[in-house]
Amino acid sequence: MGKVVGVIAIKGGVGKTTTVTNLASVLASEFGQKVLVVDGNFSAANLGLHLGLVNPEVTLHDVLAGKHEMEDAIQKHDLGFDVLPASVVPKKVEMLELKSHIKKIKDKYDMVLIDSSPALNEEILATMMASDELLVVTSPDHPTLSCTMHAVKVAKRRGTPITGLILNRVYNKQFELTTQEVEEATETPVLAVIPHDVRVLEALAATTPASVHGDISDVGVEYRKLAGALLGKQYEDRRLTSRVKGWLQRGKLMEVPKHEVNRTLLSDSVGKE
């Protein structure tokens, strides 16, 4: 039976839609896993504007009103994961019901990504009930961490584990919050630091997660090696410049980012399940 991750946050635009297309497409391409992406942010549906999907026929809307079921919402695409896609029209639906209908399909697939809303209201709460862990993206700056902290503690009160966060768009500046006061204030783990990178935006614009547009990048690189710490393996960056880094780091002339200390405590984890 596949596994249920649910990619949450409660502030809009800090890339959540963002993580959810570019950890499938490498968890497709770099791991042969069998992916569904489903779009939980019911009242802004925005998941299948992101893969190229503007209309599309049948969407988790009408799979939730009773209409249709799963398997006829459900549209392959070409980098080799599925895409479960809403209705870019906001329609009234038993959101709650999102956990049932994920449960009759989750053993078809190794790993179901939820997008989930960014509005703490019913529509977080289905993403949560649905999930058997999460994923919270933030970014680096106090106002999105007020939020993050509000996520996180919703969350655990739920009971919904958090496996970790996804620090977003990061610019390592001075004025940026560190990785460590983001853990110290959420009491959670970084998973990831994904740099800012204006080719995000440029693979946007071409309906194509930035992990697989053009060559590989930071940032393709850092959604392979957590795609792998969740799957209990390691993702070995190649790149002359990661392999320098690697060597100053055995040295100890190079100290080791918490965030790969904390990718390799969940793939070993992960590894042992």
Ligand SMILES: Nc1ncnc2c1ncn2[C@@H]1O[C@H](COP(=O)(O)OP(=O)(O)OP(=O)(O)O)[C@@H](O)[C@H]1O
Given for the second form:
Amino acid sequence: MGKVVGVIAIKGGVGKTTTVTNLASVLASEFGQKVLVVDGNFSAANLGLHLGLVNPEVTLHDVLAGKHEMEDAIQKHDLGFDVLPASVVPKKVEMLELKSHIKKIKDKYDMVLIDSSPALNEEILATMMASDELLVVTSPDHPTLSCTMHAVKVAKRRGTPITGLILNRVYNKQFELTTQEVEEATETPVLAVIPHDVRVLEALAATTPASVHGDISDVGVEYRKLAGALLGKQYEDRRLTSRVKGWLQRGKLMEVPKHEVNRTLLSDSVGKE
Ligand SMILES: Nc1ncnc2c1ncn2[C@@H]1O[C@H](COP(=O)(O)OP(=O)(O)OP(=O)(O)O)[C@@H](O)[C@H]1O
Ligand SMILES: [Mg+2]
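Moving from the form predicted on its own to the form predicted in complex with this ligand:
Now the complete complex, all chains and molecules, led by this one.
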């Protein structure tokens, strides 16, 4: 009960907040999970803005400043999960107290997802310390890989286990780093490969996570499969093209992608917990 998953990267704009909102929405809608999302980006909070929560009355900053209880700051979202927004105006607070506050409420939830700041200081440390496990968001280029290698090293030093990487904004171009290259450099499994899709930006403009905005796209399927694996379950993609791919893979005419294999391994190990 109450697993706390931090979503980190020490690079801005790679898709941490996008990952948190998409995972939360599919965990709630597809898997019936009770989920809380927490904005751990203390100096540039925007999780609320991704979800259409503008200018919340009580924020995580107020909780950390001792002015309010967690329950006062947590809001129910129409998409079926709870949100703990932070203040869009940065204020100095004891960020490392995040862990003790989350500890008080985590057993009310199946999963708590923390959206981290990319800043390699107390901000990201607060997420690492408050989390039971981490997902690291990356993209298939060298500058991001270099940051990801560093993030993995810092997390290992802190002793917070990394469940895996999310390879985001993939264009499927020859010049991009491959899943294998990213895994070898980081010694960490890739659990999801999310394509770059303009519908993610369209969904952001509509303040709704892409996974639950319009028809289910490849982005939506990847987040559903990742959410399933985190719970020890499987999400079956019923779309025709995916069913054909499945037949080809079973007939050994097409290779099963590495991240699919990694998800099955994760799902099996979570299922045995
Ligand atoms: N797969 C994708 N396809 C297209 N656009 C994407 C994708 N993932 C994220 N984006 C867009 O990239 C931008 C940055 O994403 P996001 O805010 O999630 O990154 P972040 O890592 O949380 O950034 P920050 O470090 O500033 O908090 C957003 O406009 C988002 O909609
Ligand atoms: Mg963000």
